[in-house]
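Next up: just one chain, as structure tokens, the form predicted on its own.
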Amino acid sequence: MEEHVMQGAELQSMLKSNVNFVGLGGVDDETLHLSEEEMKWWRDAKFGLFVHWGVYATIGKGEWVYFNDKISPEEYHRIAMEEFRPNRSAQEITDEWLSAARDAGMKYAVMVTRHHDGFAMWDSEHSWQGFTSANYGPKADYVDAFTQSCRRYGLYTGLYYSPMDWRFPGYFDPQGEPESAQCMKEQAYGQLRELCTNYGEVKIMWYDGGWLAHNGSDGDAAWLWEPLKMNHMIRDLQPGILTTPRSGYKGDFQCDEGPREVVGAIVPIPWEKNMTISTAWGYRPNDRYWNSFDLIQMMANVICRDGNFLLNVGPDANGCFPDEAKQALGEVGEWLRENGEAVYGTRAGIWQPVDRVYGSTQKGSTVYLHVWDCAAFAECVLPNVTGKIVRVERLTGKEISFRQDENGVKVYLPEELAADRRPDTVLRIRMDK
């Protein structure tokens, strides 16, 4: 008997959490699914690195500056030429973005190599206008560059491409500007071909604004991009790579994107939060930014949902990380070095999230029990599970009382855990099998 694969509503529906997935709804193609066995590099990899960066940084507000403020094709142009001028090499840039990522615990990173306002950031031959990083200001290939410091500091790689493109008319109104649609589909392909051929190994193809005149879903726009089309073309170039639902396909995985709090269930699907250190996905000067505390129970509030998480961060006109990212991605990154154990190849555990209070991951036979709040898990008893549990210990091997009986399971914390307030307080579980 064939399985039956939830979509579209009938998948929300189910969906016992507030997550919300702006990709349900896309076209499908079982040809052009995954096994599990090539989606689990990314799901065991769990925390990765985003990257906004372009001509918006040196504007200062936000990516979407040239649609918000309505500026000019002439006046962005000349700010891509005369005032996007980072002064420092490309790869001094990138190696900085990477080493970050390396050491906040982060073990994929996606770069934006082209936002909504057309300008690529690489020397890409497709683009409408030459509308390059390597014909502007920088006279540079960021793309090159962050492959290469992918690879050197051992992430994989993902490539953020957007589709749509503001400069086009027929973006905004492609029935009645069809040969400015059919343009910038062209260059959408041609820039996809280049993407997924010129720069070694690419992971993710990470989709945004398959929509069409800021109206609608990917799904509705379809009947343009032809998505089934483009996505075989970019897996005969790159075989295995993942991608989102935005280009109108329904993808490899689900997007939920946002700042807001993630409680209710285990997702059932694959899935990821995506989310912005910083009030803006592109730099803003003197914006607010996470602090580690609530970064870190964010990602262990998703991985114990069965999701992976990629943090965003926006670099400066000169492709510099803010000071307060780096902190709060280095006390991340120590954070991982203590905890990682219970964070990276795991799956959801065997105990529904508890909102606020704790979640579960797990690796064979040993589950992870997250705590977020001791003083409410002490009034707990977790409910019980088929098969026995052995040990209960810290992650540094110290033994825990616990009780199972026909009951549930009831752990005593210690009383210095109990007092401690800690963003996650990690127990490891031995189960019997």
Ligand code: GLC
Contents of the next structure:
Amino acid sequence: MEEHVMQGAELQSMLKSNVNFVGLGGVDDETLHLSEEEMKWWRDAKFGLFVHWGVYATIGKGEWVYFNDKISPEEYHRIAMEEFRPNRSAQEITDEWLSAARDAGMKYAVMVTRHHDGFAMWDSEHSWQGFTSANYGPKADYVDAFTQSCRRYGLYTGLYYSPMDWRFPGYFDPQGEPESAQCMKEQAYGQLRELCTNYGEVKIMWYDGGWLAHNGSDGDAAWLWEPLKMNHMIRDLQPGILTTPRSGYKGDFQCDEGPREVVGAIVPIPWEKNMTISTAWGYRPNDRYWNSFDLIQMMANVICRDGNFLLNVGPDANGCFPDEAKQALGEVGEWLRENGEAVYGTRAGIWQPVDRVYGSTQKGSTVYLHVWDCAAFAECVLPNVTGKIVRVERLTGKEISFRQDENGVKVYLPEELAADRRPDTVLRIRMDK
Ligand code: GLC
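Same protein, different state: after the form predicted on its own, show the form predicted in complex with the named molecule.
Complete assembly follows, chain above in first position.
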């Protein structure tokens, strides 16, 4: 019998959640599938940094500015040469990113190595027209600096790569301009090979924009990219590397992109919420930023639905993290230093989340309740569970009274907790097994 692959509306309905996965419907090859063991480090890590930084940061209108503002290639090259000149060394820049990420409690980081504008942030031999940070303004290899910083600060290394490139007419009209499309494809294979060969271990290839002419799905463009061949190539170079679905291959985890609130049931497949801490992925001055309260709540909502949280920062022209981002990340880090045991290494818990009220995670015989609205929670009786609850306590060890019977589980929040407005109040529940 032919394998039935759920996609589109059918999968969305099965998910019973409002997550909106980009890049569904990719082509598949079982020999590319990773085992649970190979995915484990990523599922345990939970929280990662995404960085969008490139020539566009000097313009300050987001990472799509080349396309949106119809900047001419000559002008964009001029900006890359004359204006994209950070006042610090590559290593200083990426050390700042990765030390901030470590202090925020992030366990992996994904850097944009080349966005759709075609500018490679490393010394790339296969870059069409040699459009690289090594040849232009900065005269630096940022992928080299970034991967070194990841190792220095103990985060797993991920690289974002966009196979598509606006500089090629073949991107917009692959049938009418087949040679140009072929040239773009060769650049992608050559550059992916460089990224997976020259910088030590890479754990994630975060593909983006596999579609053609900004149209259709990533899977629709598989005839051009041959994503199975592409991913076999990178797997040969980096065994166990995880991929997003956006090369047109179905990938190892799904992506829910954007700041939309996450509600609904636990999502039964590996997934990642990726969003930016301001309103644009690439830097924009005077942008609005998320505060730590909302970020912590978003993260808790994601992990209680078994997802990972990839949070983007767009550094400014000099590669600096904006102050608002630094402050919010610092506060998230403080929260994680106290509550990290309810996050890292956990899986979605035995209780389905109740939107905006509570959710749960678990590790072995310990369950963590994440309460987002203590007043509403005080009214709730949780559905009963099969195991026997031995003790309910705060992470400090302070005991909390509860009752478990055939009607369910009632947790009696102490006054001081019920009155407090925190982003996520964590309770530890010890089960007998
Ligand atoms: C969207 C944007 C792109 C950004 C990506 C990050 O695809 O178009 O600019 O890099 O999201 O997930």
